[in-house]
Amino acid sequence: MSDVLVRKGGLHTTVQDKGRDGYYSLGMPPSGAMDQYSYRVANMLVGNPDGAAALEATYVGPTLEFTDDRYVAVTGADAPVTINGEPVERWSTLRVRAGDVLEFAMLSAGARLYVAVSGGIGVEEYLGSRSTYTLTGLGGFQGRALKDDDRLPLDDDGATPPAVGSTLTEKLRPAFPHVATLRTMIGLCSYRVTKDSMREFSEVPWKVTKDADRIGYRLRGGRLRFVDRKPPHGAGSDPANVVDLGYPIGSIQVPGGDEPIVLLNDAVTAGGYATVGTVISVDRDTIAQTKSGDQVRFEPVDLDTALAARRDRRDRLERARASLRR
């Protein structure tokens, strides 16, 4: 086992993998990579198994110095990448030697970068995952985001990656549109909002506020009105209050009616605010790559559409894998 010297931690860089599934009923969110597509392709590019731990960097990437020879790949948001000051390709299999330094410039589109290293990030597993859950300080590297001068352990490198220079074709990379469309299944508590407001919910563009992180994205743009009612026993006086219920990942709370919040990988698992819809799992990759000031629009879809989107992403990942074997 070797390690990586973290010269600069970046704005918020954490160890993440496919997530900590199976504990949601106990109040433990899955954490894991917010953009699962970019994370998984990064591992493909360095020959890692699908669940290997990688780094997720939000807005500003880290500066990393390697202490042995490794394969490296950077995917996700658009940002110039250099090794020892020389520009290198993103979405490509790269080779680094001991002493080489990987750096990032400011990103121009998207919000999250993924850095995979052959062998994977070698932190200990917690409940079957190496993902960081910073709210409780569990998992990942000491349960927190990376800091300057950390030494990040790497697992032994037995990977067989694609040839150095192998690059994922542009058509298989995610796009970052000006207004991101989030396909959404309406429910569980949409009955609390008037029909006119539910129509407005899906028609207006919503702006991502500065309160946007791994827990949730708070949005502004419209104002939803609630159906009059007598609050049920046990619920609060806010018109958005309901009797506590479980929150699906990607569910959309509407406290007050004017600032919907999309709950994401590190969010609470239950609560008492009405949730008017749930962003389908595939499009959580999309919202993960939006940043403060960007806009999103909710597109109502049914279950069949959501399942078809999941199959499409699986097929897209397999096409990516096949293209990198050539």
Second form
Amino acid sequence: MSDVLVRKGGLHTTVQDKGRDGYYSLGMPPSGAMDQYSYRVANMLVGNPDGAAALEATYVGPTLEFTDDRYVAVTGADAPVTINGEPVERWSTLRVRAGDVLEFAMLSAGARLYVAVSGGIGVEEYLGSRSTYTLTGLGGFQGRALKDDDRLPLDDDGATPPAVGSTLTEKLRPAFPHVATLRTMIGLCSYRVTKDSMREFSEVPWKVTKDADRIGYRLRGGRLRFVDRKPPHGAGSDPANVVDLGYPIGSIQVPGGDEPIVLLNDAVTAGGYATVGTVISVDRDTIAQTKSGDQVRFEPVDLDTALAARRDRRDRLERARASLRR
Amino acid sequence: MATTSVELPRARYDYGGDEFIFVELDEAMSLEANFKAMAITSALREENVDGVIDICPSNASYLIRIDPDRVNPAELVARLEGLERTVQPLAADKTLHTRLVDVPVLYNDPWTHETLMRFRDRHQDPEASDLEYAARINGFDTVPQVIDALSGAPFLVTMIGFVPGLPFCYQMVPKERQIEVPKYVRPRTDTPERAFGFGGAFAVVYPVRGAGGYQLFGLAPAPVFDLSQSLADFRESIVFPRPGDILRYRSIDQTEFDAVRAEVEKGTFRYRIREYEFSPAHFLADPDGVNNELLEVLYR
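Next, report the structure of the form predicted together with its partner chain; the form predicted alone has already been given.
Entire complex below, previous chain first.
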């Protein structure tokens, strides 16, 4: 066991893993790394088992000082990384010694950085996961984002990582296009919105507003109109009101018609505003790497496409793993 | 079997992306739809299907979270359609083992009043308080009358969700006596912890401070969520309410509110709870009679 000294916490850095499954019916979202692909590759690069806890940093990375010898890797958004002031490769297996300091410069593309350390972040599991859920202050490191001068525990390091300097080929890294495409299964309560509006929904680019965090992303850009109806008993009389129901992770609710909210890993699990569809699970990685001011577009797809996208991500992870063995 | 007042339409099955199945038993709320959601979801829980991660009964619908690498979504839908046909929640001998719980509420409290006044720009009626608005659109002459109606009859917990431990509750009175209000035009960004809210035909207690779209009617002195698990009622789980619980949101005054707060802070507070065998069919046949019995059992 050892610690990592958090010299600077960054803007919003939390401990995350695969997520906390099985408590949705209590109203507890899964949390977990928003960009699961980058998170999983980070663990591979340091030889951690799948599911080891890592750090997720939003917009501004942390400054970390190590207290023993470890392997470390940085994935996710594009941001220059240094160790003791010397530039180092991202998406690579790096070696650090006691006293070494890992630091980030401003990111140029993407939104979330992942830092995996061999052995994994050693916070206690809570309900089967080390993920942080800050809204209720549970899991992760004291249920909150890291602050300057925290001491973050690491687990014992029995890792057998790829050779130091192993790097993931560019082809297997996520791209950050100017307008991100979010493949979406239309449905749920989309019958509440007119056909023209649903067409507009998938045609216009939507801009990520400043209200975009692990709970959800509020978007602006189009204006959806609701179908007139007599409200069903129990819903409430506002046009966007439905009888409160469960919200899938990735689902898109449209309270006023002009501000779709895409629910993400720390989302509310239920509510009474109409939802019009769900971003497929793989493309939650994509929206996680968009930031305020970026644009997204919703592309309607069917279930088979969503399942094929899962297979494709699994293949890419296997290729990533295979490419690192050498 | 008792005659029921609501005939449910055929359920609507839809996918929430590749990881969720959404089943809407009715667009409208009714106890019949909720009893059916609870019955199907508990039957599914007993089947222990590999790849089913979460089973969430909701008000007039339910949501299943799956790992589609382990269970084929279309095959699971076929299985759920089978349950829709076979499950009989309103058989005369069908009972729910449930808890009756006394939940004190300070209606028209100063804290939620302060919050709601900050968000008048998102409200249907910026000139009125949420309670005044609710009284007016539901045909009550005064705010105390709407409070009496809310406090007078118990509520069934029809769904848990939004954030951990938030109970959605539907009042156990005939439809024509149900209070109904719209949700805020745009959700608030702030709600006090333990606020008693109302939206559509549902009452809630907000477990933690945060966003919210329900009208704000009061404040509960006792928590529904306790991460520290220091109160005895939270030893088994950080959340208190469960689907199928029957809660009575009893109107209290400031003195009792302060007394309950003091007990919560000392760690000695316990909810008044009575175990109860609840018969949905019996209730639908005689709601007022069963409600009187519920209150009698609770305060005996």
